[in-house]
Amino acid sequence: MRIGFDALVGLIAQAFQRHGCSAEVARIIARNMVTAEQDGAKSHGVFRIPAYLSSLDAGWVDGTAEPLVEDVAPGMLRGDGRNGFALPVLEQARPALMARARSNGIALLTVRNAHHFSAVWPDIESFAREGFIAMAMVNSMASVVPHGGHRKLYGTNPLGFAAPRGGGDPLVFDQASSALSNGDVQIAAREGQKLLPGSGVDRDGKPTTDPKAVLDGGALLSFGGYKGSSIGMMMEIMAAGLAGGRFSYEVDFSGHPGAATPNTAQTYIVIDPGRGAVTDFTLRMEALIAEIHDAGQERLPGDRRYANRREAMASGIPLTEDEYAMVRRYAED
């Protein structure tokens, strides 16, 4: 079946309000989740509703928290989620962040004490549509073994990047520093699929392609060996270290059964490319992209998501009957 964007946002927001979120927080979270679903990122869409709501029900996250955003330097803002979700902090800081980037050429927002549990590209795509380059750096709960290590230490720790183009959709990518996301592992376990070799280890530290073994005391591996591990470390430093939030290994769910969202940190950087480029930035972007295509790469990062989005906007967001029933159940029960 297919459902419209606004209708699905309304149902999910209703579910979050029923589980203790304010109307505004529920709307922000629902729009982010539906954006991921319409873009085809099943691991970050309605699949995550139960974990979000379980975290709210456990008292682990405050769905009514009002963010604090402090002006600490001409080009820097500092946010405190007050144990709420991270996205409302970014939403509150967004106008000031863009104004500072226009004024100074660059601006930075750090966010601490906030739960980020979804895709990163919806956070930054809108900046690129306003003509900015944007980056997002997020750390998560410990689920990744550092290269050569014997226990999980880093989170999946995604990096998001967005850049405007001369016409059409901006160039946007969002990738974990781990071999794959926790959501992808959970979906593979649910559907009885195997992981690719090099994705994870079991509780004894032995390589495994069994997603259930990774989830049951095991851990993920970084992509690209030590290179991905270094990026995961950088995300810990740039997110938790810079913001003064929890490192991934400091997230402790033990006192809140059912909790799943990581109370960690995030850093967002927004750049006005017109201040840095001596020529038209978008023209240089198009020159590079033309060469990428000429070199044989047909699909750019984000192209598949944009194609999914166009189809969903025209025909509705595809959901299975079970997915739709779950959404309705949480919204109405």
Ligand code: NDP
Second form
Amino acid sequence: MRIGFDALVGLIAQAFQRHGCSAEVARIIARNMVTAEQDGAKSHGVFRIPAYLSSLDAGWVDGTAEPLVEDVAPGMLRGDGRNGFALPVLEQARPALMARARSNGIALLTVRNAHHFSAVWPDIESFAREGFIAMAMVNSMASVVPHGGHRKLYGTNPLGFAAPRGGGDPLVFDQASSALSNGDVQIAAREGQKLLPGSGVDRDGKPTTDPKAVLDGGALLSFGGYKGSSIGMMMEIMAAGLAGGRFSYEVDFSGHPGAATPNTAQTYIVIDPGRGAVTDFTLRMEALIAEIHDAGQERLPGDRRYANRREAMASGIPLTEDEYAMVRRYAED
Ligand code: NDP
Ligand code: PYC
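Would you mind giving the form predicted in complex with the named molecule, to go alongside the form predicted alone above?
Let's see the whole complex now, leading with the same chain.
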């Protein structure tokens, strides 16, 4: 079946309000989740509803938290999620962040004490639509073994990057620093698929391609060996370290059965490319992209999502009958 964006947001927001979120927070999370679903980012779409709601039910995350955003330096804002979700903090800080980037050339927002449980491209794509370069750095809960190590320490810690183009959709990539995200491991387990070799280890530290073994006491590996491991480390430093939040290994769900969302940290950097050395940054972007295509790379990061979005905007967001039934159940129960 297919469903319209606003109708799906309405149902999901209803579910979140039923589970203790304020109307504003419910709307922000629901819009974010439907944005992911619309783009075919299934690992962070409606699939996430039960885990979000069980975190709320466990009293682990405060769905009514009022974010605090402090002005600490001309190019720096400091956010505190007050144990709520991260997205309301970014939403509150967004106008000031853009104003600072315009006046200073660059602005940075740190967010501590906040739960980020989604993809990061929705956080930054809109900055690029306003003409900015933007980056998102997020740390998560321990599920990745540092390179050569023997226990999980880093989160799957995504890095997002967005830059404006000379027309059309911005160039955006958003990638976990692990071989794959926890969300995709869960989907692979549900669908009986194997993981690629080199993705994870089982509870004894032995390489495995079985997603259930990774989830059942095992761990993920970084993408690209020691290089990806260093990116994962950098996300810990740039998110938790800089913001004063929890490192991924400091997230302790044990007192809150059902808790799933990581209470960690995020850092966003927004840059005005007009302050760089070129007169028209987007012309340089187009020159680079033309060369990338000429060199043989057809698909750019974001192309798949944008194609899904166009189709969903024309014909509705595709959901399986099971997904739709799940959404309705949570909205109406
Ligand atoms: P993928 O490996 O699926 O994709 C990573 C990036 O590469 C995307 O921008 C994707 O574009 C692009 N891409 C994929 N295949 C190609 C290709 N063949 N050619 C060119 N570009 C390509 O994502 P991950 O599994 O690493 O991460 C999935 C999501 O999980 C991310 O959105 C991330 O933010 C989220 N996540 C969130 C966490 C959190 O703590 N909040 C933790 C970990 C992950 P496209 O999207 O268009 O396919
Ligand atoms: O898919 O790895 C993941 C993830 C962690 C937090 C949110 N998504």
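Residue numbers count along the first chain shown, from 1. Only residues modelled in both forms are compared. Each form is matched to the other, and the largest set of C-alpha atoms that superpose within 1.5 Å is called the rigid core. Keep in mind that this is a model prediction, so the values were computed, not measured.
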property	result
After core alignment, residue runs (3 or more) whose Cα moves 2 Å or more between these two forms	277-279
